[in-house]
Structure formats: structure tokens, C-alpha cells
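So this first bit is one chain, no partners, the form predicted on its own, shown in C-alpha cells.
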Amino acid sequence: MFSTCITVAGSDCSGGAGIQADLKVFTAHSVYGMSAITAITSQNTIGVNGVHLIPAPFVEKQIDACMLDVKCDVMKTGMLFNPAILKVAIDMIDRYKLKTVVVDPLIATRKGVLLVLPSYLDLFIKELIPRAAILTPNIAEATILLKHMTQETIEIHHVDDVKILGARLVASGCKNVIIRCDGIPFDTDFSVCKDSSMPSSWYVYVLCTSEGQLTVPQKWLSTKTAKGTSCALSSAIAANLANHVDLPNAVKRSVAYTQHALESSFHLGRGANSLDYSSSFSYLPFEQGEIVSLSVSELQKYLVLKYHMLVNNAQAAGMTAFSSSNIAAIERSAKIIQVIKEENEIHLEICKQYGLSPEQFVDRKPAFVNSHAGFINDVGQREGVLGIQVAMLPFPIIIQDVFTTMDISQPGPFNPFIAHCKDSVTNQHLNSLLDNLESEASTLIPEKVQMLIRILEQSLSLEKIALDITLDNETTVF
């Protein structure tokens, strides 16, 4: 049974945004997408040069045609253009008792230029916002909405100001809001970067609910500009909710998807990049910057997991040595084992700093770690040395990606482990694996590359399960 979602938005003939983008995102999330077009536009990567509005009654007719035939519980709205079409969307939400409505406001540009009439804004705030499960405004739209609702203006100097802005919107009637800080780069301390000559660190999303706020930072990509990021985020949230993912995780996964689509964007036309909507990606349970929310007892579980995964990788490197046909390849595998040995010696010392003795966990490997070892063994039998090497990659990648971004300039309980992850020995683990792969890369045919990508995706999925089980386990893994 397919999950389903309907998008009510404008058409982008160039395929980069609007209805076309929404449907691509739905498909990427295995959601069956339907659409009701509110306007036909003439646009491309450079800009919009024409808009033809669809009459409101025909928008209603499109929604009725879909909803009367296919069961659908989730609606995503985009550009609704005028009060008549907005009123249709509101009536359809009520007619079909839709409880999950994702609203991309599209009322202003990122520079704060209003795109709708005041009468539209009044109706939007009074009728659509109370029916929305979540709003996905950019920072300018969030500011305009708050000003219109409460006459209050909040200047943004730090991510905490964004949280206050979101909290005010929730207090004013929005159920949930994720604010996209478009065009605002943040420094490592999450203050707004004021010096344009200095490299920025973060692009920030802030989820605000009645239960609190969640900051989801992503790497600032100063060289990447693409159309459709707003559509990608809101449609991905709608798709995840249609797949019965809870809201916080739906947001995290959607941010990860949007970031990956932007990182993988490509240049087709003469203007903005085109997002890679169909690119496969893996969501990591630890977000950049989020590790500080772990308790020490949870980190202990993770330390134990890391020990056993290091052992898994050492055993896998031994398998590659056994399967190799020349001394040079065997030597590379032996180097990987030696690097892991050195890293593990340091890791055991780190464990002691967190109150863990080797006797507690060395001989007690969790069952899900054995499952990953079995996966690597199966890959080795089917795909040989390269398959094993790719299957080994995710764990050091996850460690390096998450923990090396953390700041240890201030005292904190996680600093010893963060420093360890920044250490050259830890980096050597990943680098030695990559060196091994690079030595073989020039001889690979496209079909072999696709097979290796599938192995990487499967291994990432298993790593995610291991991390999730580790933290969800109410007892211990040792």
C-alpha cells in the first residue's frame, strides 16, 4: 500500500521547482504524488517571465478528482497566488478532514519583498495557519508573519533569536514552524556572520513546537545556489509525514535530503543550479552539532559500540588481505589493520576516562554488531575485496563527520572523545580505506561503481540501525 500526498501549487515548466519538484521529491521518498495546479508559469533557471492563473473553481475540481478517488491524508501547499485559490485550499482541507497539511508560505522573497496582497495575508493567517500541521517559512516570511500577527519585530543576531521568533509564532497560533535561515550564514558559535570575507560555518534550520525548539545546522555551501530548496524541504516533510515518521525526525530527514540535493546540484541552464532531487542519500541519526544533547551514559553506549565496530573493520581488513592476489594489496590491508590497532588502543584509554573498563565489554559483542559483521562477510563472498572495503567505510565516515565538527574550546564532558575523533590516528583509519579504494578506481566499469554504491547504502543503513538501537536501548550494550 503506497503512502500518498497531494500538492497544491504552481507549475514550473523547467522542472526545477513547484509541482514538478514536489512530485520528484515524493517519488524519491516512495510516496505516490498527486497534484492540483494553481498556475502555469513560464520560467527557467534564470527567472520567471510569465504567469497564467488557473481559475479557483478548476483548482477545486482538480483536488476533488484526486481526493474522491485515491485515499490521501497529507496535503502540501505551495504558491496559491490569490485569496480565491487560498480559500479553495482551506475549504478542501475541511471537506476532506485533512489533519496533516504542510504549508510552504511563499508570501515573500528571502529579501523580504511581499509577493501577495494584504487581503491574502489576512486570510492566510486567520484560516490556513490554524489548519497547518507545520509551516516552512524562510526567515523573511517568519518575520513578516510575526509582525502581522503581533506587531512585534525580532532582529536576528544569533540562532537564539531565530528560536525566539519561532516560539512567538507558535504562541500566536502556529502549531509547528521550521524556519529556514535563507541567506544568513552563521559562525561556529551560531552568531550571524558579519564579516563577508571570513568563511561561514552553518546554514541553520530551526524547528519550533509547543514542546520546544530544535536547531538543525548544515554546512554552509557558499558556492551552491539552486532554485527549489523551499519546495524540496516542504515536500520532503510532507512525504515523511505521509510515511508515518514523527515530526522531529521528519524534519531532520527532510533537512538532510534537501542538503544532499543541494550538495549534488548540477548546472544545466544559464542561471541557478538544478537540485538533484533523485539522488540517493542516507540520513544519519546524529545531526551536525547535536551530539551535545547526549548524556554521558548514552555516550558510554556509543563508545562500546565503536570498539566492536573497530574490531569488525579490522577483521574485514584481514578478509581483504586473505582475498588479495598481490603483495601490494596485502600490504595495504595490513596497514589498515595496524591503523585500527593504534586507534583502538587510544579508544580504550578514552573508555577508561568515561568509567568503562575493557572487562565490561570486550568479550560481549552486541547482536546487531554481529549482524554487520555477517553483512561484510556476505559482501566479501559476493563482490570480493572492493565490496568489503566499501562496506567498511560508513563507520569512520560517521565518526569523522559528526564529532570533528564539535568545538572543544570550552570545557565539556565530551571533549576527550571529540579530541580523539579529531586526532590524526582516527583520520588515518578513513584515509587508509580511501587510499585502498583509489588504487582500484581507475579500473572500474560503471556497473561495478553502481554495485559499490548500493553496498555503501546498505552499510550506511545498518550503521544507522546500530546507532539507533544503541541509544534506544534502555539498559546497556555491555
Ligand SMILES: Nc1ncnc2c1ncn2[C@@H]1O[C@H](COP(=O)(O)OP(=O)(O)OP(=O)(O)O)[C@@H](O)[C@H]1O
Contents of the next structure:
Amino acid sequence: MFSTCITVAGSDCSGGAGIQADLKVFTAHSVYGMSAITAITSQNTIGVNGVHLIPAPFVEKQIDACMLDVKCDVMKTGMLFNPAILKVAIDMIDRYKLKTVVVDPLIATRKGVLLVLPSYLDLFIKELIPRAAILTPNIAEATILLKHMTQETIEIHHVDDVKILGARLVASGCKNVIIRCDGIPFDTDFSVCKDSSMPSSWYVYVLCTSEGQLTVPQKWLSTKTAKGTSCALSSAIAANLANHVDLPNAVKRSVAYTQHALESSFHLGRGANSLDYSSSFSYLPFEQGEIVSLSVSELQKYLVLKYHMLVNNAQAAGMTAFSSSNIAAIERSAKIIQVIKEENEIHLEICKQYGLSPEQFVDRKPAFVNSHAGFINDVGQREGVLGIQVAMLPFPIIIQDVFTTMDISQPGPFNPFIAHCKDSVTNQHLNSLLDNLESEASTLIPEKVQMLIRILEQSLSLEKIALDITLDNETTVF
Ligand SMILES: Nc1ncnc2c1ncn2[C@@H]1O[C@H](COP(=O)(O)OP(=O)(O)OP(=O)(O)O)[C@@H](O)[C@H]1O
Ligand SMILES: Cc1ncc(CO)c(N)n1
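Given the form predicted on its own, state the structure of the form predicted together with the named molecule.
All chains and molecules follow, beginning with the one already shown.
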């Protein structure tokens, strides 16, 4: 059930960067974190004052120990220090057939001072880059890499120059790159800011893939200089990919996480700020403010998906009844099944109004429905009927929040659907779920509440996927 990541990086005893930061980021994303330490450093918020390298064979031994025991979804690499350790990381990717590797280059400082030997850079470019799903350089590192690969230098005057730099890296063999424009504030027209004290300037990330470039601007936080933002970004991308988020969304969420961690960073030591790595606990697993408009055929597709999701919920509730040891618990499952049955009758009625007869879809499940069934059954087995109720919450909440305020006095193709959403049975459905949760809430221990929140988050993400499938022209349900 749990996603897993391994970080191959250096240790920062003061907890601000390196292995310690990576593990905090994994945990903040509910990902089980493992590590292979490449070097022990002595550092704090002021600076680094000692490095003790781990011999390459012992780095290999750590990775072997993890991989031979626990499955690993994603590897993230940080400071690899020398060619011998870099070679181990490359060999391990091949030995364990790791498909998703996130590489934070850590080859140069922000000012462009090279931190590694030229032979390291050669091996890095020839062997690690082709194995990386995504590279997360700052602008100095991206510039050095391009220069080493193609002899080209691109001066940065505008964000379009960063896009060209990224596109050239992709054309030279990087699958995907996200460039962090450290130390370069951009103006509102995305030219480089002449005056960095301007209050409205932007900190910019540019994602470059074979399909194009995406600028992700963030508010410039001039007063916040913190250590570990590169570790935060790359580990968050690794964790999101481990959690099956697609690459563009993994990047957008990780940028939001890093920005939030920096905004709420605090002054623990005497030097740089310390990031608030726990900041993911208070951000939503999707972007806010998205507006979705459906056509009638898309609504039909959505109704079919929702029908099967309702059936899945009822089946999962039946499974919890089967594994309950007392009549009261079985009765709770039965009540949920009854609520779903009533909801389903109305749902089929709506389907009919949109020209869908049950014969067309009850025996034909879109592939997504099986993933949803796996999720809801797993929730039922682990967290019982309470877990299922939490997983069922997003849909009626969306319905109540979005549709109940809509005006249906004028004729329109969506009126039957909106009327259904405004229907008292739908509201009863939500209220009975909320009442049940409310009555059990006081008996729950904090760990259980945490688990239920995670289920709610996963269920919200699945609702979003159902909507994405609905809007995707390539997938059909019939
Ligand atoms: N929104 C932002 N506004 C202004 N500065 C930012 C913003 N986001 C990140 N930064 C700054 O960019 C710098 C990142 O620099 P750099 O690439 O050297 O990484 P780092 O934070 O030192 O990470 P690490 O210590 O993990 O290498 C940090 O000082 C950070 O405060
Ligand atoms: C061990 C380690 N890795 C990465 C960085 C970059 O922040 C650091 N300071 N220390």
C-alpha cells in the first residue's frame, strides 16, 4: 500500500539538507523513506566545516540491503561526491531496474563554482542523465551541463532564454528538466529584474520536456533565504512520482510544497532559515480555482464512471460486513449499502434522462473502475466501514458545494443533473455520512484520524482522475 523512495545522498547533521531533509520530505508526502549515505558532513545553518566520505562499496552495500528487502518505487540522488560513488548509483539503477530516478545534480554552487571533478561531470552526463526521469538543476548547473554537453552558452535576459536552455538540455539527452532560477528575480513581463528589491518580482521554475516548456512562477520571497530548497523540490518530485502523480502535476505540487515550506520557514540557527518540511500537511492535493465545463457527451461518460464507483462502494461495504465480528457493525455496513442503493436508483434515472440505458454500461467497466475498486476495498479492509464513509465523502461534498447554488430556472441541458444534485435524497446522503462520522469522531485516536485524512486525500485525487478521464477525448467508456 505504502509508496517507497530511496535517497542516495550526503548526511547533514543539522537536519536542513541532504538525507535528513529528503527523509522529512518523503514522510510529509506519506511515502516510506529509505537512504544510502554517501558522506557524513558536519554542517549547520551557517556552513559546512567537514566531510567524511563513505567508501563506494559501502554505499553499494546500503543500497543492496534496502533493495533486496523492500520494494523501491523511486530513487532520488543528491550529493554523490566522486566518480566512484556516482558509478555505484548508476550500477544500482541498472541492477534493480529502477525506472524512476530523480536527479538533483549538486555539481555547482548557485554562483557557478564547480563542486566536482571534470571526470565526474563526464560520467554524470554520459551515464546518469540518460537514466534520470527528471533532473532538477539550478540555473548555474543547467548552464554548466549544457556547456559541457554542447559547448553552448545561453545568457539569461528573459524567461524565454531559460526555456531555450531547458529545451537544449532535452534535445541533448535529458528526458525532463526543471530549472530553478536561483538568485534571478523576474519582472512581471518575465524579463530579468534589474532591481531585485521590486516588491512584485517572481521566482521562476521552468519545466522542460520533449513536449514543450512550462513556466511555474512563484512569488519572490526576498527576505527568506533558506538551506535545502533544492533537496525539498527534488524529494517532493520523487515522492509525488512514487504516489503515481503524473510528471507535470508532480512538478507543480512539488513547487507549491517547496514554496510553502520556504514561506513558513523559521529562524532556528544563526544562519539561513530552516524550511518547514511538514508544510504539506496543510496544502490541498490539487490546484484550486480550476473551472471545468462539460459537454453532454462528457457528462454521459462521467455518469457511467460514477455508476460503477457507486457499485464499488456498495461491494466494499458488503465486504466489511462479511469481515465484521458483531451484528452492530454488520448493521452499519447494511445502512451504508441502503444509502447507496437509494442514490443508485436516482442515478439510473438521471442516466435515462441523458439517453443512457443500464444495458449499455452495467456490464462494461472502464479500466479506471478496477483501480477505484482496489482502492475502496483496501480502505474497507483496513479501516472498516468508517474508512469507506470517509472515501465516499468527496463526491456529495462537491455536489453540495458546486451544484446546489446553481440556477435552473432557465432551460439548459444540465438542469436534470443539477436538479438531482439539489435533490433532498442527495443531501440526506451527505448528512447521513457526516452524522455517522460525527458520532464516531470522539472515540478516534489521533493516528486513526490521520489515516482517515489520508483516505480523504486519496479519494479526492481519485475524483479528480475520474473527471480528467471524462475530459480526455482519447478514452471512451463504451
Ligand atoms: N520563491 C522564492 N523567492 C526567493 N528566493 C527563493 C524562492 N524559492 C527559493 N529561493 C531561494 O533560492 C535559493 C536556492 O538556492 P540553491 O540552488 O543554492 O539551493 P539551496 O536552497 O541552497 O538548496 P540546497 O541547500 O538544497 O542546495 C535559496 O536560498 C532559496 O531561499
Ligand atoms: C549533505 C548535503 N547535501 C546537499 C546540500 C545542499 O543543500 C547540503 N548542504 N548538504
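Only the largest set of C-alpha atoms that superpose within 1.5 Å between the two forms is called the rigid core. All figures in this text were calculated on a predicted structure; none of them were measured in a lab. Numbering follows the first chain given and starts at 1.
Here Asn49 does not count as shifted, since its C-alpha moves by less than 2 Å between the two forms after the core is aligned. Once you line up the core between the two forms, the Cα of Met451 ends up 2 Å or more from where it was.
When the rigid core is held fixed, the Cα atom of Phe322 travels 2 angstroms or more between the two forms.
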